[in-house]
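We begin with a single chain expressed as structure tokens, specifically the form predicted alone.
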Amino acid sequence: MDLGLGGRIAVVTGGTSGIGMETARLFLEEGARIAICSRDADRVAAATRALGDRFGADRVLGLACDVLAPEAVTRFSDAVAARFGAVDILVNNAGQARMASFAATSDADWRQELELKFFGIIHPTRAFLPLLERSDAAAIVCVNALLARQPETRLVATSAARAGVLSLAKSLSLDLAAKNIRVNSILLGLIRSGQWERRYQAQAAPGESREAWFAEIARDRDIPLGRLGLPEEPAAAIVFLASPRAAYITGAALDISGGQAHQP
């Protein structure tokens, strides 16, 4: 299915690795061009470099930017204009999960955990929206997690930001509908992800194969489909919601969890 992304311009936050790096890939291979950011410049260099390589550096763009800093979420924007002259996408997938319970989640835990969710969007929204308003067919994404609809306590302050985007990108597709822009969420189940990588190196029990470990961790959470995500996965969504072929869907939050909802 050909998704009419060919020609435009998608930017994505948290471009580096994962998800990020999964949709950057899959944009490329669309036939768009593609503009990542995160905060660590070696990460930038090697990722712009690799799909550079791959897909024609005059179709990549990286840059280092904490998109916690309004300034540098600007400096990347003049960026992507100067190079591209347009931007027609902006994936929102910046973002961490932070693992406590509330007895030991602190007042700065809080404010650094809400800090990050809500301004990870509302800088990067704010700073491509007068280039999205210019485009035809202009889509935001937002990728949330599971967390917003199915709350967890090891993962409390995570949860209750969660909630609260996805409550945002409501908004944002009804604030910006009138000017044609939509706006839709994913909802993340467990992915494999370096994180989960990081856990299955210090938790496996001796001589565990990694399929092994993350079938028992599926079968902990209570996946369904009996395995975690892969990157790849979600990233085929953010692509088609993005694309001129889900047109006319906005406001929307698809669940990619394997199944683990539990409301219908």
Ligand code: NDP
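Numbering follows the first chain given and starts at 1. The term rigid core refers to the maximal set of C-alpha atoms that superpose within 1.5 Å between the two forms. Since we're looking at a predicted model, the values are computed, not measured. Compared with the form predicted together with the ligand:
With a cut-off of 2 Å and the rigid core superposed, residue 55 has a Cα displacement that falls short of the cut-off between the two forms.
I have the form predicted alone already, so could you send the form predicted together with the ligand?
Shown next is a single chain and nothing more.
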């Protein structure tokens, strides 16, 4: 199936690692041009070089940008406009989870978590909207978590923030439908990306293999498919939802959790 992404321009926040980088790679495979950002300039340079070497440097733009800094996000959108002249797709992906119970979450932690989850969508959406409005196939995809519908006490602030962001994405889909800009979300379970690799490095017992540690996590979380997802699995869903092939889908939230969702 041709997704109709040839020549399209896609922006992926947090595109230097895990799900974001796989998404950028898939867009390139489908013939799109991409712009990625993340906070760490070295990681941005490495990811931009790796993707550029494989798909052509003229098709890849990378910029260091913290999505929580509105001026930086505006600079990013200006750079994308200057380089490509248009934007068709925005993937709001940048972020990470905060693993902590209610007792262990301070007011400052709550504020940081709510800020990351909300403004990680608000700033890029606001900055790229004028460009998206000019596209004839505009789409936004928000990377969210199953926690939005199925909170976990060990991730209390992330769960609450994720529920709010699900509501925000739905509101945006209604608001922007008149401009023919589609807005969809994906609801992730556990995906073996950079943040889970960091947890393995920090938490595994000495000598415990990666496979054994991840298998134990899958057992502990009772994942029906018996494993964590791989970054390319949500990436494929993101790329489809962002593509003109999903032209009649907006306001949807797709569960990608290996069967962890309790509701039908």
